[in-house]
Amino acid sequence: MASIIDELPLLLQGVVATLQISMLVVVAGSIVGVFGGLGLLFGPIWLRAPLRGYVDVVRGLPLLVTIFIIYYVPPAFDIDISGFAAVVVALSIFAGAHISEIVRGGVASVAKGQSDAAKALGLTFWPRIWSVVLPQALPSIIPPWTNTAIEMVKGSSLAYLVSVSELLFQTYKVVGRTGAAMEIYIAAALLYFAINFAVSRFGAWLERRVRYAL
């Protein structure tokens, strides 16, 4: 319990860089997905085509493949990049190609009929998808975004692997140093469950308050 206590500090500096690395690809790959999830059911053929493929390409691939993709490739052409900023690049767009797909089949499910009663009323496309196709979109879109904020986490864990100081790497360096293995992890464990309850908690909230908006 000491040494928990004595390293917890570390441990916290720990999680600031994991909801560092979430909150910045949760925020870029839902901006990724809603402009990805769209294109592939309204974009022109030219535009649905290389979206499809790296839908398709990037959700079959490994998480960590992506992660040194981007962490690897770039310097061979004498580019710069960050553990940091390689992980959260190779995250955003894991976590892009899976919304863009959450928000495909959400504005599908939404009957034609509300579109087309829209338009009906003046309302031109972006006017129709952002004040009457999405909203109604979201209560089927809200659970698998959480999901996949919730992946995101828990994949951030995989940034030691390029020398991130997320909290993964911290509770290696602290049971390297102390020995304490089981209960540094056990408390590594608990920070982990402690971040994605709070997630998942706030997706369930995010979701009654949609729902009760409707």
Partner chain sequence: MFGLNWDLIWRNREEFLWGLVLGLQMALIGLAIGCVIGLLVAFARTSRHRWLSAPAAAYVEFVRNLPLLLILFFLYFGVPMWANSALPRDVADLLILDGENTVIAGLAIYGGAYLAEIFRAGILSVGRAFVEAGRSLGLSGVQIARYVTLPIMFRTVLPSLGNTFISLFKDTSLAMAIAVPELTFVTRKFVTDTFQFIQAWTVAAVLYIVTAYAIAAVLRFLERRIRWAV
Given for the second form:
Amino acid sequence: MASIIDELPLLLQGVVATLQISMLVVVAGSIVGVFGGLGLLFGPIWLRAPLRGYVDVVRGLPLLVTIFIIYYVPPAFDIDISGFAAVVVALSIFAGAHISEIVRGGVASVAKGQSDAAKALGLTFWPRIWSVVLPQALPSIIPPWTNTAIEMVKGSSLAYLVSVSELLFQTYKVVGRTGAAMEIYIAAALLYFAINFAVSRFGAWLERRVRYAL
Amino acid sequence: MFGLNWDLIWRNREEFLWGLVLGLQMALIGLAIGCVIGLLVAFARTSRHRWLSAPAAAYVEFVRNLPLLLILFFLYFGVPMWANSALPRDVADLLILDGENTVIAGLAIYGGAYLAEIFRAGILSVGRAFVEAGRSLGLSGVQIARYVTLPIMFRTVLPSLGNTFISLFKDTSLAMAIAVPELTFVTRKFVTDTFQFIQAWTVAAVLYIVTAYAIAAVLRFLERRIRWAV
Amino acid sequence: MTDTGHASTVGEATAPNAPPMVRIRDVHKRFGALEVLKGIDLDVRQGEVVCIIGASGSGKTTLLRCINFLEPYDSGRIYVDGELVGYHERGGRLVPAREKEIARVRAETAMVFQQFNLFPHMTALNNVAFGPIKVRGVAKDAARERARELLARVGLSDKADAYPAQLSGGQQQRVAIARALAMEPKVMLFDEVTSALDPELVGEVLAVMEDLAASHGVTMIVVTHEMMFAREAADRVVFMDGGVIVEAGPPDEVLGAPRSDRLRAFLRRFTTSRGS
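Taking the form predicted on its own as the starting point, write out the structure of the form predicted in complex with the partner chain.
Below: every chain and molecule of the assembly, starting with the one above.
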């Protein structure tokens, strides 16, 4: 048992890497998603069509294939990309596509009269979206957005396959060193659960904060 | 096309296609077992008895927060290590699965948690009125589940069931991590052998996307075939 | 039978030869195959209160939305205070204006909607102060101060911190009127503002509007089914049917002595259905 406790710092290093990847991806994916979703709704056709293509293609691909494409294809053009960068870019592309669709749905669900009222006051497009439409779309955007964030924490485990030492990678390594398979896998599972439980609590808290009296 | 040489990949087309078929197979069997798990867990979770509903809820909440790859590693690497040292030989052998069965078991456990939630929503959507109608006819609880709740619910859960199948199919790509020769494994092997990165990943991507959208189209067709609505 | 722009106005605020605040010339609008406005001409003077009546589908709401450019019109011209709405004119053709220019003209024409359309994530006070802060660039404190005055004017001083969902329909609509007033618009457009209200809440909203009309500070174009309001508060009543203006004139003439069969039929159906 002592040997397992000795190995815990290695697992925690993995947790740090997993959190790093997840946070970067959620931020990047949210930025892509907000503009992607608005582009899908309000963009001119030359923007809307490629965005639709991006969203539909990425949502049809396994996440792992997206990671491998980003990891293996650029070197064919003499562009070096680290495993860490490939994972962050691929997961962001993936999260961006999903969040685009979430934002599109959420914004489309806001009553048209709200936009009319803001127009009638003389607001131009961006102030109308930021101050009137998006705040009202948030309550329906945040729950699926939270799910996407959890998917990204889980998805960061695929970084193992391009040799990034995140939590699953460290788990595998520690099991090899200690032979305590059951204990270490259960510890890793509990760590993933704890991270995602925190993410879903945070999502629920955010949702309560943006939910005005209806 | 694109000034690239596609001959090599064409000559290996069967390997790619069999990889795709293997993925579909594992997803389908995983979905079937996952549905059994999901149904049992859903009924347990909607039960009035806490000793049934609490473990069911724990299973759903725990498993949905785990990466599938961790579950696969646990089943493929962890369980044999532990079983060989802690269990009698014949029991251990039962728990040690080959790659394909590991993926199927992993998908069933993982998908089961999602399917349980889908079925639970389905059970709740059937509503008390139908259940009471069944009870007034003198049906037992199991009979009500079999003849009333399940058929009515089937219509409402069908779209989610289809989406889960597509997700599980895409998740079969993780099987490459334990050397199961499905499409992603075949593609990566082809790439390391030939260095034809672009051709190989293009073919894999197209196969995945076309298959995923084809499944979706078939499911929409099936949904339209069911004419009655709740 | 189009008679516009020459009717006598009661309590007129400007000289009769001053240019009209709203000038509508030969405006056409179609939705696909359906032509909803078939050549509308109408002038509204500064400070004038014009009520537009007509059956649903007559085009009256569409006309109102065109004045605010919530619906672009297909041809013709709409001027507010001499400025062409939504377009530039180049060589006799309409060229769409830029978004900023459209927004600037819209800020001069406030609109009150049938469904209130208050922003549900803002308090009553912030709903009223929002436009001045975001569009006019008024300092927050000054805008809120002014918003409190306007809420007092519509009788809702005590509801400043309530969210729309906590207010009755009549109270929400009064906040919406205060929100429109806060923009200090040249023209206020009212789109069937009492139609979505329970009957017992209609009175409080009409009282606010009558008060506004009597002050003659602001030009009002009111699409309404409230014939009593039209009779008492309007300087001029316009009857629309099938996308054209059929009759227009002082309320006594239009409502008291309708000249066309269509208006007579409309008023008859109206009095029987409302039982007034």
